[in-house]
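Okay, so here's just one chain, in structure tokens, the form predicted on its own.
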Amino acid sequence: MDYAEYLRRLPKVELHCHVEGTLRPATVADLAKKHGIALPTEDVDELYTYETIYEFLDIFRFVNSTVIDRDDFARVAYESLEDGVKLGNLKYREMFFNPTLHTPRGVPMATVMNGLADGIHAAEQDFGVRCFLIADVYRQDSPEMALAMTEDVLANRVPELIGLGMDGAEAPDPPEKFLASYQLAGKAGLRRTSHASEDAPPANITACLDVLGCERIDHGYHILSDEKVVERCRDEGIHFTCCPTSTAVVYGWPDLTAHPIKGMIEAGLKVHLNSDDPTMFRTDIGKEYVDFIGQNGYPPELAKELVLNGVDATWLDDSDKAELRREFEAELTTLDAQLVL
């Protein structure tokens, strides 16, 4: 086995990963025919094409308007953990979804949260691999309306629900705005985390953490320009879930050799790697890896630090949490053997 090979047969946990951002094309296609929504093009590959992060949530929220009954969204969760599994070998997931995205367009909450729920039974047991769900605040509505979306969650909880995230363009929506959300989330037994210090300033990150309650970030590259909030975060172990293509396309940090990320690690931060919006990215949880590690010159050992980075940063309970580690430990060894360097 080569290390490209190696590399994408990895056991993964993935904690940032949007289901929104994971439809195939194909699948954008017969949900708009289904339902009667013209497309902006004839050639679907070309949904993908932006060059800014305004220009991609454009396009994002376009590409969901085409989800719409519980079978589509039993539908997108479904595929979208089968790539996972197919091109990654995923075990694990916490997946991110957008209800501002879809009960604005009449959907119930209901729908969506039944339907993602359907989608990941179906996955499980087709594939043996395991999803919860986050659900995002998203930074550009009003606090009024992510504290209505909690609620609203809270609601039509289903067992799967397990925390509450924010993400959207970040520069022009500090975290604090959405204090009332995470406070709700945090008395009802959610975990919490965020996007921060992708697009601004290591500020953010100290106030998802203070203010918010935030038990780990969600990509986090500008931390690099305060050396206090680095040895905080190394201090106290926080979990960066970080997404190396999506940020190369859409932050101008194309080399990934050059990508912040290579600096987190080289400070001692917890990082593991992530797909992010992988259709949309023309990209895939194995392919990160392959990516990410092979342009870097990692050896096998830090790839596998990174892969039990992601186990640690799970929102498993211990015991949980400890047998997921010696699955992932024991399907490490038994691909050490068969690697040829």
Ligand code: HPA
Contents of the next structure:
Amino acid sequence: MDYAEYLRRLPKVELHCHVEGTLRPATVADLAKKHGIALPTEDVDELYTYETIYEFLDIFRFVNSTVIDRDDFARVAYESLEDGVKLGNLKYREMFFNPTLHTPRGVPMATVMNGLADGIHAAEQDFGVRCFLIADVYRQDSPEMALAMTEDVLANRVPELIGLGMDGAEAPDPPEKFLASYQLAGKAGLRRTSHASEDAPPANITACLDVLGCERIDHGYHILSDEKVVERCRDEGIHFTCCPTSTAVVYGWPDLTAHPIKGMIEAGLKVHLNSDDPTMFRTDIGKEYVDFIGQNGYPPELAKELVLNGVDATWLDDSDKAELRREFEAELTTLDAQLVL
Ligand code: HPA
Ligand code: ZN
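Switch from the form predicted on its own to the form predicted in complex with hypoxanthine and give that structure.
Up next: the whole complex, starting with the chain shown before.
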């Protein structure tokens, strides 16, 4: 087996993937037809083109207007997990969804959450992949809207729901704006994470950890501009869910050999790789490892370290995490024996 195939076949955990960013173009076309929604182009793949996070977020909203009933949500969750399994040997995911992308257009929260849970169950049955859900605050919403969303999510809780996160454009809206949502989530026993320092200074990482009670950081690239925050996160073993391709496209790091993720690894931070919005960025969880590890000339030892960082960063309890680690280590040993460098 060559190195690219090895990287693609490594067993993987994914903790930074937005279900709404995983819609297959053919599914968007199907759902648009089903619901009589007009698309601006017959070639839906053409929709997935942008240069900034703002353009991306507009298309993200638009393509998801085709996802309406419980079956639609089940279908997109199922296909999303199927793609992860088939393209990158995905074993386990904690998956974001954006409730306020759906509820303001009249979709009940129960439809969103039960539909996603249906798709997760079906994918586990067919492919053995496991998945939990993280509800995301959308940064451009008001704090009142985010709090109402958090209450609604808790009122419609499904067993798969394990956490609260936050996405949207980071620069204009600081983490502290959403303290009430994070406090409520914490009281209700949800785990907490947030996109931070993808497009803002490392002070946002500190605020997420100290004010919002986050345990992980999604992205985090600008941390490198503050050695003190780097030192703290290294000492505390904070995990960073990094996304090479999506940020290469919208944040101007087109060369993966010069991406800040490299500096984060060199600084001793705990990093693993994720696909973020795979279909929308024409990537998949396998390709993220193939491209980032391959283009940087990293050895198998580092690839395996990143994979196992992903396992350590999950919100599984200690015994389930240890079990997942044993499964991964056994599969890695088998793959190592087949690798021809
Ligand atoms: N950043 C900000 N908003 C998003 C992202 C992201 O990575 N993915 C989906 N919405
Ligand atoms: Zn993201």
